[in-house]
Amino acid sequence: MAKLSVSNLRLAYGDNEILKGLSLETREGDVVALLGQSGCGKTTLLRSIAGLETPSAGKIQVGDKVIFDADHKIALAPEKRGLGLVFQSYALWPHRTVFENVAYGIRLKKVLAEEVKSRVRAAMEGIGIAHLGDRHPHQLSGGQQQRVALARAMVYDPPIILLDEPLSNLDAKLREEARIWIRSLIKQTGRTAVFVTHDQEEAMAVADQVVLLDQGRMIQSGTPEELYGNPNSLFAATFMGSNNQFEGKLIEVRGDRTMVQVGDSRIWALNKSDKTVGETTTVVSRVEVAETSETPGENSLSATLLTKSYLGSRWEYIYDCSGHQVRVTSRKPLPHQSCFITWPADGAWAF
């Protein structure tokens, strides 16, 4: 196991700055998800750690080993960093068998033939593909190809595994299964892993630590529960989860809560900004905490039904609340066309 430390990393392509002084720390044995929308810098950060990109500033350290330091002109070649890398495309040799694909990298290091066989078999058995050794990539399913790519990365026994959107080529059902076994496997081996994804559910399912990026900067880092349940900014709140969002006028601040005027109603929310009374604020609340009631409550908005959908496991309703569309989910049909939608005061944030 090893800890990864990234300090003040900067990288630009011409005038386009991709990484803007980005820093992060991981704990030994954690799975860390780099999460963000396209162009946020997550893959560039991963490639910088792997040695496939060269930042202009900053430092990268794996355990006690410095693998990049711009100030001291240290930039170890990718093969000298000792890291495992799983590409989005899997990058398997089509003309080589599964065994040969897994063995290819360590053979280049001139490892003795018997040791190659032993390490490759151990890696393949650990990932559940020992029976596929004689097949070629075109004879494998997407999930099996993914396992081959992971076995190839793990055969080196690297302290850290880097995975660049490894589930993106799988269909939705297989992705759900794959994120379970991939986390299980990494945790069983005790390795640290850095996992790039744009899918928030995937990040929360796989990771111990989620690092949310936007425009080359870290927005928030913490456990999945922290990012989902305690976002530190409007961006973090709206990126995670399914949300209701509306604007209103801040009319009172009381401790860690603020009262917001929305249309003819007033609602309380947790105060997440330094705005003052009279300013416009944005309220965000997770869809699943909204409930309907036939009578108004302390924290409610008058609502008129616009449309509804049946999604198998639940019904989804969309209401108009003072000009804002608000979603409510329910496991059983809701009978009323007009109602009041309520939130717990600690289930909404005002930014």
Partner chain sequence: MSKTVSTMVIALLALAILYPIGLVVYQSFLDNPFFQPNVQWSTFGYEFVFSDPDFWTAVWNSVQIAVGMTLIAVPVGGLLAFVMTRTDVPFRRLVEGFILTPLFISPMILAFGYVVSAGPVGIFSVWFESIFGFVPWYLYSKTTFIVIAGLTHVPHAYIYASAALQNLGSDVEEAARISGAGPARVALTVSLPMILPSLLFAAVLIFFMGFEMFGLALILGDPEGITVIATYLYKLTNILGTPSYQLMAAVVVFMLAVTLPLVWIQRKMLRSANKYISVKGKAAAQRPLKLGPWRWVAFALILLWMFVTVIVPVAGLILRSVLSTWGQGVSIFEVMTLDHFRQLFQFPQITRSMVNTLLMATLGGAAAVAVYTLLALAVGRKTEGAAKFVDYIVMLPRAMPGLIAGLAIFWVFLFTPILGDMRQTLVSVWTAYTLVWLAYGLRLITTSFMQISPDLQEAARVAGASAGRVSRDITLPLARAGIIGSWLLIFIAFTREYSTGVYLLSPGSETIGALLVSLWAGGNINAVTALATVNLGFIIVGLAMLWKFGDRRNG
Contents of the next structure:
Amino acid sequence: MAKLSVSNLRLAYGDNEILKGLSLETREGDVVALLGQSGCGKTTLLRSIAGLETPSAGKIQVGDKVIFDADHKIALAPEKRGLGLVFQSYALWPHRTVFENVAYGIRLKKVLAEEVKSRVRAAMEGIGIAHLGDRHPHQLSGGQQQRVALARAMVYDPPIILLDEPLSNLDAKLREEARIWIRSLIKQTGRTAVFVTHDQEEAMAVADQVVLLDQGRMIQSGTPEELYGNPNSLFAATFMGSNNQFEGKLIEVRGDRTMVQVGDSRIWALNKSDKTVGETTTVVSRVEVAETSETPGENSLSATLLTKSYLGSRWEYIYDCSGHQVRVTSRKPLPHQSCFITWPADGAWAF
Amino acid sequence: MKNTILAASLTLLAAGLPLVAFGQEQAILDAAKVEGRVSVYSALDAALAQRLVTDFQELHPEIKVDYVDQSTTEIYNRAISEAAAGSGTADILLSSSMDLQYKLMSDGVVSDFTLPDTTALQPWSHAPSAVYGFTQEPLVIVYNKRLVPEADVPANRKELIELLAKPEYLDKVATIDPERIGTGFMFFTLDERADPDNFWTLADALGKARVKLYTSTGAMLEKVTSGEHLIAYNIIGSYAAERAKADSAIGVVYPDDYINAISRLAMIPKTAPHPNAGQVFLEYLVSERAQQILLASSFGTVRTDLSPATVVPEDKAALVRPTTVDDSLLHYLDQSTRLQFIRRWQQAMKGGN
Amino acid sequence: MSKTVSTMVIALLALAILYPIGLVVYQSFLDNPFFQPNVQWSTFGYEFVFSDPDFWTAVWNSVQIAVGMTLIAVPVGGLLAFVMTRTDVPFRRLVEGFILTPLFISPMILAFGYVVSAGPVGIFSVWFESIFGFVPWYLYSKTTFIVIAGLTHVPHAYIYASAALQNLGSDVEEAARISGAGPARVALTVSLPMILPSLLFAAVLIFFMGFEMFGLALILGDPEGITVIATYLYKLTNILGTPSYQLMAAVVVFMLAVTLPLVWIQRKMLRSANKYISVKGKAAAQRPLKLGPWRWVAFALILLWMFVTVIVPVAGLILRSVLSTWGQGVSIFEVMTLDHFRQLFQFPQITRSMVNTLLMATLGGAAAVAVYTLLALAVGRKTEGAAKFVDYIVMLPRAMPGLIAGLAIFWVFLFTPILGDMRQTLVSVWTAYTLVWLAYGLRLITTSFMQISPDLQEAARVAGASAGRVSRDITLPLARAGIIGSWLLIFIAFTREYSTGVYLLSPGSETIGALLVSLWAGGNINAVTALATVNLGFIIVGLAMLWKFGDRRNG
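And the form predicted in complex with its partner chain, for comparison with the form predicted alone?
Starting with the chain above, the whole complex follows.
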């Protein structure tokens, strides 16, 4: 329901810079995923938005409201920001019942007791935990705890909900279900949500906008399709999906394509760098676009089978291509020990 | 009310006070009753203090006694600090540290107060218009009756010196530590003054016997009882005699060369919040009624009209040398004189090692 | 709690600590009591003290004792805590109730109990000699002294270690057992290293307790003339005739000067220790380690420790309270008497002192815990710098002997006009007690706060609660058990405390501790033993009630 904009945020612990001038814009009603490896600063960014960390520079704005501005010495206390936050640990208060946990936030807002009751009830029903009101957190399963944490963060209608790795404490099966219902829940209520995750699949499944972070900087931001289909950097390309990767010498640049020498072969890829002929470059290609053929052709490398494994839905083969390991998946078993691996020229990027 | 006044006047009459002083006395007593309470800061045996306070309370129910037990050092510290701050809590200070009490007087911390009648008090027991002794306690030798053979029991210091040379008394003798305990220091300086020729011989003999130096009279008595020590020197006679009443192992020797006696001194600080009540209490302390209680508890008396004056047996009563309350008490408060004595003492103590 | 409030709280704390200490430092550079007219600046105090060989002997003794007892108390306390919280040692509940007993007994009484039991003619010594023909210990030697001091301070280490261990998941221990480590190895290589910060804190605290130790040293040190710093101060009250504050102040400044580098070392060690405990393990599941036959060995060792620290002195004390005389060659059955107890009834102060003690310990203890809690909350809100500052100053009051700390606070109340009115109330005594036990209490509270995940507090902040609200709604309710536990320990500390309050005691405010000391000073040992026995009876009743309460809480 509100737009979040973060600009040029900096934060350091001693000499250790965590955020190095991070900027970020979201659209109203979007679910935004902050994606990155551990230590990339994504949780720190989330905590800075919530007011739990104080950056040394930068500005944070929710809608028209400036909640943090280092230049003007504005730093609203977390309780004044009115945001919702779901902790990775859920942080349910063990000494309060589920109802009391959920009701806490609105009670503080001096709402009439009757209204508190009805709103909490509504929130709990909406999230499917209406029957758990009298229990204490330790009497709940992990999935139920997560729902309580969500209800608690949403009950007082925050303009933005922040979620810190909300699914990481669930087991794999439950996690896939939870992705779907979290997204639909947020979308139903039309809220803006920012959530932190290290799992790219989860980010793509839940988010409208994925923000990829690395070492305190934003690498790329866009829809899941953009991030997956059009990475702007080697990091972005390799972080998403499963990839095959080659080192080679840049031979030729033609339009938006480049030719790279890998071993004895030359392959075409989309040009993603301003490197010139003769420099070493890295070619990345998604595993799922690679195919095998018995004969050499355009964009193909000769390969020798190293090992294979059966994954149920598909077979996975690992080949050696002039010193590079290359993975190929196939729905059917592949008969060849040595073959050629090939993919379309716009299915690879050279960085 | 009437009855108490009557009782009070009867007591005063019984105490032999001349009627002339009666008017003034009455005024103080009335003022004291208005004040309503008296704070006593005291270093005294708890049981005895209790008896005195209970008795005083019976005599003057209108004056509530607040009794606080403190050590002699604490009383002195409190007195000078409160005097400097000009804000007092104590109405009367009782302490066995005669020198420190006297010093408070000479430093002008104590209010002038003359008892209306001092004729019945020993002349040595008080300094003019300020400090009043109210006990007379001999210093004695204590031994373990079970373990010290009759023949060994020393009758005087000379015999003690001889006894200390015996190997079976090595490590078995105790005395108060004059370096750490101020009253202990005073006991030994009294000895030196009483018998300057032989005192250091005694000190050297104690050193050779590897005397154990204590900070507490109670601990010494306890260890003589148990046999950990056989003999203890310069023990306050009142404690020893009281203990000997119930404890068959404690023997008390009143030396037949001389017997030093000390007094506990009472005084009223200038900062006393209830000075009149303080005066009434001080008068009570030296009254016959209170002195009888003191006598019954082995603490002796400073009145001339009661006898025996101390726990010392009649035949040795003449040997008792009470400590006069006068400027001589200040002699060893001089730093260099004091350090000189302590150095000599330390040298004596090294004799055993 | 807002930042302004926490800054104010810390400023007040600094004032409360640094004002009396400043007074002592100031006094140490004067030639006479600071309140006298015409005082001059002088370094005489330092010159005298530092050139006195007795001072250095006392310092050396204190260092040996403090180091020795720390080396005994901390490992024993840590292992005891491990055995009690993590293993299946038999009669755990029963033993747990009595572990803290040595804390309840005033050190002076404890020491006297040892004299009666294990002194050269003590009951146990004589008995041992009659069987074996010799006595293998000498009560008054420095070694014995260190062992006794170390063993009786074990509960202090135990308190901190067991609190930390309870917070540690048993999965890390199980991992070690699966890797082939026996219980002892698990304790030494996994559990205890993981609670190193708590052990280190206990070590520094115990070191200070040893450094300023008075009661034990007074009773056990006399026969061999072993002086420690606190008993050396005795000498200084007397050596120049009148109490020489500048000399005592110089000694105290010396002790304070020792404190600061120690706190520095402690902080440094803590920082490196903290590195290794970022992984905490899952605290949820705690299963006792199975010791097998070793559980009986562990149990026997605990019994032995209890025998030495509790049974021996207490037996001596109780026996002495019903004897008119004792020692070599006395048949105790002939000299039994109840007179000492009858004598107690002569003192109406006794009931009064019990009421006062109870009042001071319950209400006063609760108020002190409230102060420590407030402080812990305030420090929690502040930056590293403020926390560092607090770390340094809280130890200072502990570094002074209680008597001197009490005298300094007495001066503060006496010479500060606005405080004058409170001097005669229990407020002043309470202030002194609270300051002296600050380091001890604050650490207890912070330990229980640290057990609360910061997430829980942050969750409340984000939900709209102010910092004060968070303390009230989340931190305090969650730390309740820890706070009540701290209150019980402060209760014990206040019950036993005496020397700190000496100068601040007002009429009618005597406590049991005070009464015991004054009876002792008055030489009335019969009454001392009887009163101490009665006191012990109360403690046992209290412990039993505690035990009952604990049972209900667990059930």
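In this text the structure is predicted, and so the values were computed from the model without any measurement. Heads up, when I say rigid core I mean the largest set of C-alphas that superpose within 1.5 Å between the two forms. Numbering follows the first chain given and starts at 1.
> Is Arg96 among the residues whose Cα moves by 2 Å or more between the two forms after superposition of the rigid core?
For Arg96, whose C-alpha is compared between the two forms after core superposition, the shift is 2 Å or more.
> Would you say Leu234 moves its Cα by 2 Å or more between the two forms, aligning on the core?
Stays below the 2 Å threshold, so no.
> Comparing between the two forms on the rigid core: C-alpha of Ala205 shifted by 2 Å or more?
No, the C-alpha moves less than 2 Å.
> To one decimal place, what C-alpha displacement in Å is found for Lys110 between the two forms with the rigid core superposed?
With the cores aligned, its C-alpha sits 3.2 Å away.
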